[in-house]
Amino acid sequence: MYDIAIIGLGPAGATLARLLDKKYKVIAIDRKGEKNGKCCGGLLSPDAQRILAQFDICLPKEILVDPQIFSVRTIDFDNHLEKFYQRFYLNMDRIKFDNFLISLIPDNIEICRDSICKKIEKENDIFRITFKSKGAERTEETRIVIGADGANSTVRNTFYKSRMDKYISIQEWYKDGINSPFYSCIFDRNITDSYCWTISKDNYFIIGGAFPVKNSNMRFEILKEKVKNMGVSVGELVKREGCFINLNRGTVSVCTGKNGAYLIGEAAGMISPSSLEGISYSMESAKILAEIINHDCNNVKHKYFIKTSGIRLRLLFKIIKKPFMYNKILRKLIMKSGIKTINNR
């Protein structure tokens, strides 16, 4: 019998596992192995950097990749506009970043990687988790289960109705064939009502985007053609990856959980609806939940909901900001105004 089971060891689950008191018997189940990562642009936002600073965590240099790019090339195909804006992201290797956070977890936590959670059932006050690990099926019981397993969360799908809009993130890695590295943000309503991106990363060039589930592959192919028509010469295709992304309909999309089944990070709906950034919310929500459980594992529901009000408020501001990014007319006005643009020669 475990006290706590954590499903997922991305930034949310790894942070929670690291911060939980050693008085608890904890198991952490993660479907990724050391060489697998999430479909992610791998840019560490200033908010995520702030959370790491609060933890007094310094990133090893091998996590960072070349080049460090300080501007985003914003390409608006809808309005035929292009502008440059200053950005303060860190360009990193997402797989190495996740592995680094997992390496900080203390030895008392039982970690099961390359393990797929297949089913979670609740009987009275006990959760029974069935998962496949190292080719064998295993069942364990726990008093508390925490979903840190992203957009397609097994915990959320089992115990709560989702009020999130699901999108599919697809990106492809190419051996870098371009002469000048760059990071771009692409808007095109014919492709997606979210956004797309290109990122240069350690001699690779990434093309990706967040697409509605219907016709997502076709939309991605259109994006690639448009990028190539910009005069971008990509090299040999190395790999293709994808994952689900949740997009908020509003703060009602945030579900923190109750009765022993709690959610953190993107599983809880804590992801920016404008930029799709979720690492900062993942680590912050994990920190809040760990502090509550460490103090008293009873009555977690109300305390966790109240103490995450700051996250929900910031997400509300992101929702208000979203039309200025994704509405064609408003975006045109902002870009034409030249507000916060930089000259790029």
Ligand SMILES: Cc1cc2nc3c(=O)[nH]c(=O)nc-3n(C[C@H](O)[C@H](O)[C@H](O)COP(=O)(O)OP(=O)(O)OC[C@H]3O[C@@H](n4cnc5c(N)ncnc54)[C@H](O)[C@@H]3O)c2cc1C
Given for the second form:
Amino acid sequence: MYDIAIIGLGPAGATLARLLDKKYKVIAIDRKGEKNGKCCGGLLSPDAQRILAQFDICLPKEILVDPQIFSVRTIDFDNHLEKFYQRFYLNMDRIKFDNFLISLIPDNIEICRDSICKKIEKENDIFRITFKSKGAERTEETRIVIGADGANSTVRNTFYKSRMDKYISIQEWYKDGINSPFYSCIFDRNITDSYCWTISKDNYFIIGGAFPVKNSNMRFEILKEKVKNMGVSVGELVKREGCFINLNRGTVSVCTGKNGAYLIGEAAGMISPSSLEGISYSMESAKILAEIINHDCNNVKHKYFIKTSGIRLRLLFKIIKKPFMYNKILRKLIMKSGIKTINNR
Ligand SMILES: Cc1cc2nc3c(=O)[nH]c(=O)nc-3n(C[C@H](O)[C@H](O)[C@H](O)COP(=O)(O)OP(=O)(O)OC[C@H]3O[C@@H](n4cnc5c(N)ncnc54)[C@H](O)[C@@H]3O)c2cc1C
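Show the same protein again, this time as the form predicted together with the named molecule rather than the form predicted on its own.
Below is the entire complex, every chain and molecule, led by the chain shown above.
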């Protein structure tokens, strides 16, 4: 019998596993192996850098990739506008970042990678978790289960009604054929009511976007055509990846959990609805939950809900900010005003 089972070892699960007190018997299960990564832009925001600083964690330089880009080229196809804005992201290798966070987990935690959680049942306050590990099915019991399993969370889907808007993210990695690397944000209502991007990363050029589920592939093809029409010539296609992304429409989308089944990170709905940045919320929610559980694993629900009110408030602010990014007229006004733009050329 385990005290705690963590499902998912992304930034949320790995942070929680690192911070939990040694008095607990913990198992952490993740579908990914060392060589697989999450479909992600891999940009570490200033908020995420701040959380790492709070943890006193320094990033080894191997996790960073070439080049570090200091501006975002904002391309508005709806209004035929283009502006540059300063950004303070770190451009990194997401697979290496996740592996690094996992490497910091202490030895007392039992880590099962390449292991997929299939089913979670609850009986008399005990959770029975069935997962497939190294080809064999295994069942374990635990008093607390924590869903750190991202946008399509099994824990959330099992115990809580989902009130998220599920979008599909698609990214393609090309051998870099362009001379001058850049990071861009692309807005085009004909493609998506969210946004698309391009990122230069080491010797690759990534084209990606978040699309409504319906016709997502067709939308991605249109995006690629438009990027190529901008004069960007890319090299050979290296890989294509995709995943769900939760776009919360309000703080009601955030679900922290109750009765022994708690959620952290994107599984809890903690992701910016405007920029789609989520690593900072994942590490912060994990830190909050670890502190509560380490103190006392009773009455977690109430304390965790209250202590995450700062996160919900910040998400609310992002929701209020959203029309200024996504409404065609408001975005035109902001971009034309020149506020915070950089005279790049
Ligand atoms: C295309 C894209 C680009 C993004 N770019 C950025 C960015 O540049 N910067 C940023 O800050 N945020 C970005 N985000 C958001 C960010 O990726 C997420 O918010 C963040 O990864 C959430 O961390 P997490 O630990 O909560 O979940 P995840 O990172 O999704 O980790 C969940 C883990 O759970 C595991 N898992 C899932 N289901 C199971 C199961 N059934 N059994 C076992 N394990 C399971 C997965 O293998 C995974 O390791 C992006 C998202 C997308 C989709």
